[in-house]
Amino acid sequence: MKTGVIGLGAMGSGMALNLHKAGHLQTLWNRTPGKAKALAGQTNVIPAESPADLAAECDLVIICVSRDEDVLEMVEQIALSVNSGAIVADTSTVSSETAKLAAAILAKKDVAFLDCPVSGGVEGAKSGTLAMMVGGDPETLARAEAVLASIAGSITLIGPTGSGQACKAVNQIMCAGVNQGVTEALAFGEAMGLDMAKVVDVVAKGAAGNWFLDHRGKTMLADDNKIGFKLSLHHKDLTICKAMAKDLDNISLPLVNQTLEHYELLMDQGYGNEDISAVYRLKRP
């Protein structure tokens, strides 16, 4: 399938390169043209002039942008020229309601929509090993799966449209909890005067081992929070989770509220573009 990528940030650029390696990338577009030109230089793929131009060339359009309003703006532009029978797959993290609205807009053009947010960070985007959680029609996923497999190591159909985003909300809440637990524990260990490099190594091999500790434990101890998932974006995601919870009975998210407070403190201090492990700044001795 001729595939185009809209949104070439840290995640989208990794996806585009893996699609190119697999022979699927037809064209690409980014709001900031410099990123599209840089990737064009690496792939010899000609950037599209607009999202509408990209859609006209492609059987599958992959969106990877930051916010709900960005997704809907791209979908509206795609709808101007997309071919009947095409598929749009949104890998952004947005609300379930936004996914359903995007699907409704595209259905008027006889275009299928998959909400398929991903987890695995920048490293996963670069290596093509992302975990993809999909909402949509099984037959649509079957048509697109071979292409999506070049950017994701696992692809799981969760349910109908919106289900992928609901699953990603579960993932983002869990990431907040892991972040809080790991940063608090390491701060305790450092206050105890332990050799923290050894602590990270041994704890990672036991019951408390986890991806975040493996990939961020030693970097946060070194006050190196450049790589990874931007704190400001996780703040946006958790705000979506909090809004979704308002529609549910007897569901409270105290850990989400605490994490939002921590993120807001750090954003006010200018750390919004750092990895979420920057929470350690608030806890270390």
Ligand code: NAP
Second form
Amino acid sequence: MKTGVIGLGAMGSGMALNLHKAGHLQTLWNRTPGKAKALAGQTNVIPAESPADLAAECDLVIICVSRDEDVLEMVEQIALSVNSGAIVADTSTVSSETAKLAAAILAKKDVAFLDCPVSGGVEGAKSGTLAMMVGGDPETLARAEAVLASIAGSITLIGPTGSGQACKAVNQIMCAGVNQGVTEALAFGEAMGLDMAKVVDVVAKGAAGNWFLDHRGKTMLADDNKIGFKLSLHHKDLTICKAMAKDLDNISLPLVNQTLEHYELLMDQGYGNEDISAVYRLKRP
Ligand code: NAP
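Please could you give me the other form, the form predicted together with the ligand, since above is the form predicted on its own?
Next comes the full complex, and the chain you just saw is listed first.
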């Protein structure tokens, strides 16, 4: 399947390289052209001039941009020239509502849509081991699955359009709690005067071990929050979760509310582009 990638940020660039290694990458496009040029240099793929030009060349278009409005803007442009029978797979984290709107725009062009949000961080995007949660119809996923397998280590069909994003909301709520737990515990350990490198290593091997501790524990202790997942993007995700919870009975999200408050404090201080582990700035002794 001729595959194109729109959005070559921290996640999309790793996906594009893995698609290239697997022989699927036809072309790519990024709003800031320098990122597309850099990847073109590494892959010998010719970047497209626009999202519409990219769509005209591809059987499968993979989107990885920031927010709901960005996804819909890309889908509108793809719809201008996409071939009937093609598939558009959105790996961005957005609302279920946006997934349904995107699917409706593309259905008018006889193009199928999959909401395919992913988890596993920049490391997972680089290694092609992301966990992908899919909303859409099984036949469409069956057509795209071999290609998606070059960016994801696991692909799970959750249900109809929008349910991939609903599953990702579950994931993002859990990440907020893990962030709160890990940063609170490490701040306590540091205040106790422990050798924190040893603490991280041993705790990671026991019942409290988790991905965030493994990948961000030592960097946050070293005050290095450059890599990873921008906290302004997680703020966007948790705002979506909060809006979804409003329609549900008897669901409260105290960890989400606390994390939103922390992110807002950090964004006000100019740390919005740092990794979510920057919450440690607010807790460290
Ligand atoms: P990022 O590094 O900030 O990259 C964002 C990408 O979106 C860039 O290529 C950017 O283009 C593009 N973009 C933003 N607005 C656009 C618009 N209006 N039109 C066209 N392109 C636009 O973010 P990321 O970490 O790769 O995240 C991308 C998506 O994946 C987000 O939805 C995020 O929540 C999700 N996600 C991230 C992680 C993670 O650990 N980082 C993990 C799972 C899922 P420019 O280069 O021109 O700015």
